[in-house]
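The form predicted on its own is given below as one chain in C-alpha cells.
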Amino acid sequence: MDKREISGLKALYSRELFESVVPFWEKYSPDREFGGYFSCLDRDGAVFDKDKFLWMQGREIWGFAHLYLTVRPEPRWLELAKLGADFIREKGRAPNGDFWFALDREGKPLVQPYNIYSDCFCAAGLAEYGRASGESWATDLAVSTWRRIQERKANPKGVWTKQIGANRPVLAMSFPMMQVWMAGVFEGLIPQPELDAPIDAALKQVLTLHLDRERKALFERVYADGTRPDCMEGRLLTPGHALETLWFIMGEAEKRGRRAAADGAAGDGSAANRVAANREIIETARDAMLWTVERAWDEKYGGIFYYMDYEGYPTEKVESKMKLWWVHAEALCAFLLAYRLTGDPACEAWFKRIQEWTWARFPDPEYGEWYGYLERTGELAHSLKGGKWKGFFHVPRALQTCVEWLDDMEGRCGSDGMYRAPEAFRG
C-alpha cells in the first residue's frame, strides 16, 4: 500500500466508527430507567426485546470505557461505561458470585450462570471501566471475578454441563483465544507472571494441538493429544474465530518480540532467540490465516463462510453458509495486521478482497451500524442491528483497532510513499 491508500482508509475507518457506529450506540441502547443496556435493536434502533444479556453488557462497558481511554477522556463515554458498570455491580451476580446469562430489564434473573464467557466480558468491562474511572470496586470485582475464571476453566459450566465430558474430553479453541485477549485487557492490573502462564498455554494450546499443518486447518475442537473425534464436531472449521485467534497470537507476538529487542538493545544476550521465535510465530499465525481464508472464501458469492466441515460434508450449523458481521471484522484485523507485520502481498490482497465485500453489504448508511446475518448470496437476512449476540463489540473494536494499526502504518511510510513492515518481522 502506498500512504495516500494508507490514509484514505483510515479516514474512512475513522468516520465510520464515528459517525456511524458509536452514535448508534450511544443513542438506542442506554436503558436510563433501569441501568445497564439494551441490546436487541432493529435496523432503525427500535429496542424489540428488553432482557439483558450479561455478555453484551460487559463487552459495552468495555467498548465505551475502551473509547474513554485510548480516544479522548469524553466524558459521555465514561457516563455511559458507568451506567453498565453500576447495572453488573447491583444485579449481575447470582449468590456464588458468578454472572447470571441474562436478566429482565429490571434485573431479576432469567438464565442460570452457566456461561463463562459472561464472567469474562464483565471481568473485562469492570477492568477497563475501573483503569478508566479510578473506581477501585470496579478493579477488584474485575481481578477477583478473572482469579475465579481461572478455578473454573477446567469445568467452565459446572452443574449445567450437558456432555459427558469423560467419553469425549475435546478441549475447545474459543477459550484460548479468550485467554489471550482478556490477558491484554488485565495488563498492569495483575502481575505479568501471573497473565503470562495462561498466555503460554493458549498459545501452546493452539499452535500445538488445533493447528494442523499437515491438513493446513485449525481445527474448533480437538483431544489433548492433538487428535480429533472422528465426527462432525471433530471435522469442525469456525473460520471466524480461526481469524480471530490468530490475530490475537500474532498480537501478541509482536509484544513480546518488541520486549524482547528492547531487552537485546539493553544488552540482553538471549533476546535474538526470542525475538526470532514470536516472528517465527508470526509467520506462523500469518500462513494459517492464509490457509484458513482461501478454503472459507465463497468463490461464488463472495464473503467468508460461518462454519465448514473439513471434509466438505454437511455440519450440524444450519447457519454454516450464512456471512456474518464479526467474521469479516475480524478478518479485517487479521490480514490488515499481517501485512503491516510480515509486509506480506498476498494478506494485503486478502485485506482488500475483504474490505470491499464487506463494506458493499455490511454498513447501513441510512441509519448507521453493520447489518449482522446475511444469507450466502450476501443479500439480507435480518434488520437487527443488536441482539442476544450482536452488540457494542465486535464492529467498533475491529474500526478502531484498524485505525490505529493504519495510523502507524502512515508513519512507517518510506519517501517513495511505500509501506514497509517493520525489519524485526520480516523474516
The other form holds:
2 protein chains.
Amino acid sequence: MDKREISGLKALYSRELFESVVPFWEKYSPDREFGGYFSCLDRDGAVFDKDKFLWMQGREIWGFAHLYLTVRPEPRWLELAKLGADFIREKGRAPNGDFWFALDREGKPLVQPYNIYSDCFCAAGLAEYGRASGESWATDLAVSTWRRIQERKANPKGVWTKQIGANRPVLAMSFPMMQVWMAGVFEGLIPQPELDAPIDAALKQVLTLHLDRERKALFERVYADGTRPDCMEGRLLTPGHALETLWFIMGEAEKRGRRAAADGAAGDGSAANRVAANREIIETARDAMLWTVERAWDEKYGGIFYYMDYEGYPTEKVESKMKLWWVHAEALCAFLLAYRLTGDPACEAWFKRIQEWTWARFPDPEYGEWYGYLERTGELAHSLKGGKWKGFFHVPRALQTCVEWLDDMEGRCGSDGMYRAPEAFRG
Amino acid sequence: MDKREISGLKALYSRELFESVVPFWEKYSPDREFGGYFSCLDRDGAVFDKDKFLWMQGREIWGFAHLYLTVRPEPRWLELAKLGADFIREKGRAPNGDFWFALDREGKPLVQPYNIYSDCFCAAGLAEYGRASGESWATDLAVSTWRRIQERKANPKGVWTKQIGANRPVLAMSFPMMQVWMAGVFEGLIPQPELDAPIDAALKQVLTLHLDRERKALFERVYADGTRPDCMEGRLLTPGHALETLWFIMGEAEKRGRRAAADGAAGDGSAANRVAANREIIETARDAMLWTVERAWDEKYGGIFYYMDYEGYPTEKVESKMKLWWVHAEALCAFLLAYRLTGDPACEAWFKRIQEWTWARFPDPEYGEWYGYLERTGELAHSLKGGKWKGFFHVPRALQTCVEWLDDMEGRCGSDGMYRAPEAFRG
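How about the form predicted in complex with another copy of the chain, since we already have the form predicted on its own?
The next block holds the full complex; its first chain is the one shown before.
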C-alpha cells in the first residue's frame, strides 16, 4: 500500500467508528432508568428486548472505558462506562461471585452463571473502567475475577457441564484465545509473570496442538496429543475464531519481539534469540491466516464462512454458510496486522478483498452501526444491530485497532511513498 | 380433491416412503458391529460421524417397529428395530435410569442425560418395539420410562437447568406436544386414565395458554395466566412446532370424537356433547393452522420460516429464515388432516401449495431420502440426509400418516368422485 491509500483507509475507518458506530451505541443502548445497557437494538436502534446479557454488559464497559483511555478523555465515555460498571457491580454476580449469564432489565437473574466468558468480559470491562476512573473497587473486582477465572478455567461450566470429558477429552481453542486478549487488558494490574504464564500456555496450546501444519488448518478442538477425534467436533473449523486467535497471537509476538529488541539494544546478549522466536511466531501465524482464508472464502458469493468441516462433510451447525459481522471484522484485523508486520503482498491482497466485500454489505449508512447476520449470498438475514451475541465490541474494537495500525503504517512509508514493514518482523 | 388426485398422491407418498426413504435408512444406518444406528449420513449415505444420539436411536427404533406393526410384519424391520432396542437396553441409560443424550459408537457416554426428550423418544421406541416383538423387557422399560418422565417433567433438565424459572416462569409448548404424541404410542400399555390426564392437561395448556385467539398466533412460551413476557422468548413463534402440535391435537380430537360417537350410538345420551366439543377443538386447530401458515409462508421465496417474532423483530435464532425438512413434513400432515376432517378448501389449497414447494426441493431422487436444510431461497444449505437432529422420523412418519389418511379419503369420495369430509367433524 502507499501512503495515500493508508491515509484514506485510516480516515474511512475513523469516520465509521466515530460518526456511525459509537454514536449508535451512545444513543440507543444506555438504560438510564435501571442502569447497564440494552444490547438488543434493531436496525433503527429500537430496543426489542430489555434483558441484559453479561457478555454484552462487560464488553460495552470495556469499549467505552477503552475509548476514554486511548482516544481522548471524553467525559461522556467515562460516564457511559460507569453506567454499566455500577450496574454489574450491584446486580452482576451470583452469591458465589461468578457473573450471571443474563439478567432482566431490573437486574433479576434469568440465567445461571454457567458461562465463564461472562466473567471474562466483565473482568475486562471492570479492569479498563478501573483504569479510566481510578475507582479502586473496579480494579479490585477485576483482579479478583481474573484470579477466580484461573481457578475455574479447568472446569469452566461447573455443575452445568453436559459433556463427559473423560470419554472424549478435547481441548477447545476459545479459552486460550480469550486468555491472550484478557492478559493484554490486565497488563499493569497484575504482576507480569502471572500474566505471562497463561499467555505462554495459550500460545503453546494453539501453535502446537490446534495448529496442524501438515493439514494447514487450525482446528477448534483437539486432544492433548494434537490428534483429533474423527467426528464433527474433531473436524470443526471456525475461520473467524481462527483469524481472531491468530491476530491476538501475532500481536502478542509483536509486543514480545519489541520488548526483546529493546533488551538487545540495552545490551542483553540473549535477546536476539527472543526476537527471532517471536518473528517465527509472526510468520507461522501469517501462514495459518492464509491457509484459513484460502479455505474459508466463499468463491461463489464472497465472504468468509462461519463454520466448516475439514473434510468437507456437513457441520453440526445449521448456520455454517452464513456471513457474520464479527468474522469479517476480525479478518480485517488479521490481514492488516499480518501485512503491517510482514509486508506480505498476499496479506495485503486478502485485506483488500475482505475490506471491499465487508464494507459493501455490513455498514448501514442510514442508521449507523453494522448489520450482524447476512445470508450466504450476502443478503441481509436479520435487521438487528445488536442482540444477545452482538454488542458494542467486535466492530468498534476492529475499527479502532485498524486505525491505530494504519496510523503507525503512515509513519513507516518510504520516500517512494510505499509502506515498509519493520525489519525485525520480516522473514 | 377428487378420487383420482387422492389416489395419485397416495401412490406418490407411498413410493417415496418405500422406495426412497426406508431403503436409505435400511442400507446406511445400521451399525452391525456395535449395534444401534448411525444417524449422521451424508447425501450418498456416507457416515460422517459415528456418535449415537439417543433421540435418533429411539426414533429409529420406533420407526422400524411401527412399519412392522402397521404396514406388514416384515422380518427385516423387526430385526432393525431390535438392533437399536438391544443397543439402548445395554448402553442407553445412566446409573439413575435416565437416558444419556449422546454416546460414542461403542456406547461410551459423551453427553449427560440433561434432555428429557432422549427418554421420550427411547420410551416410544421401546413401547413400539415391545409391541412388535412381544419382548416384555422392552415394554416394561418403556412403561417405567414413561412413569419416570411424568416425575421428571416439572424439572426436565434437572441439575443442568440454566434458566432461573422463578424470575420468568414461562411454560414451553414442546413438552405438551410430546405428551400427546407419546400417549398415542402408549395406548394399551398403560391404563387409559393414566394417559388421558396428561393429554387433557396438554390440550388445555396449548388451547387456553399458548393459543392466543385475539392475536391469531400459537406462542412457544407463555406464562401460566396466558400472558407473555415482552422479550424475544415471549414473542417467539415456531411455525413448524405449532403445526405439528396442532395436528397432534386435531388427531386426538378425531379419536375422542369417534369414541364419543360410538358411545352415542350405543345409547350414551351425554355423548353428543363430547362429539361437539371435539368438533370444536378440530375447528379451533384448523383456524390456528391457517393463521400460522398465513403468517409463516415466505412470500418471496416460498416455504415456511423456521422461527419468527410475533412483532416482526429479529429472533434470537440466526437460522430463522432457513427452510427445514421437518417443518414442511409436519405442515403437510397438518393441512391434509385439516382438509380430511373439515373439507375446508383453504386447507386443501395450503396442502397443495406446501406439497408442490416441498416435493420440488427436499426429496433427492438420486440417492434417496430428503435433504434437511435449505437456505431461505430454497437452495441446498447442507448435503446431509441425517445428522445430530435429523434421523429416521419426521419424513417417514409424515409420509406414512399421509398415506393412511389418503387411503381413508379414497373411500369417502362421493358418486361425483369428490372427497366428502365426515359429517361429525364438519362445522
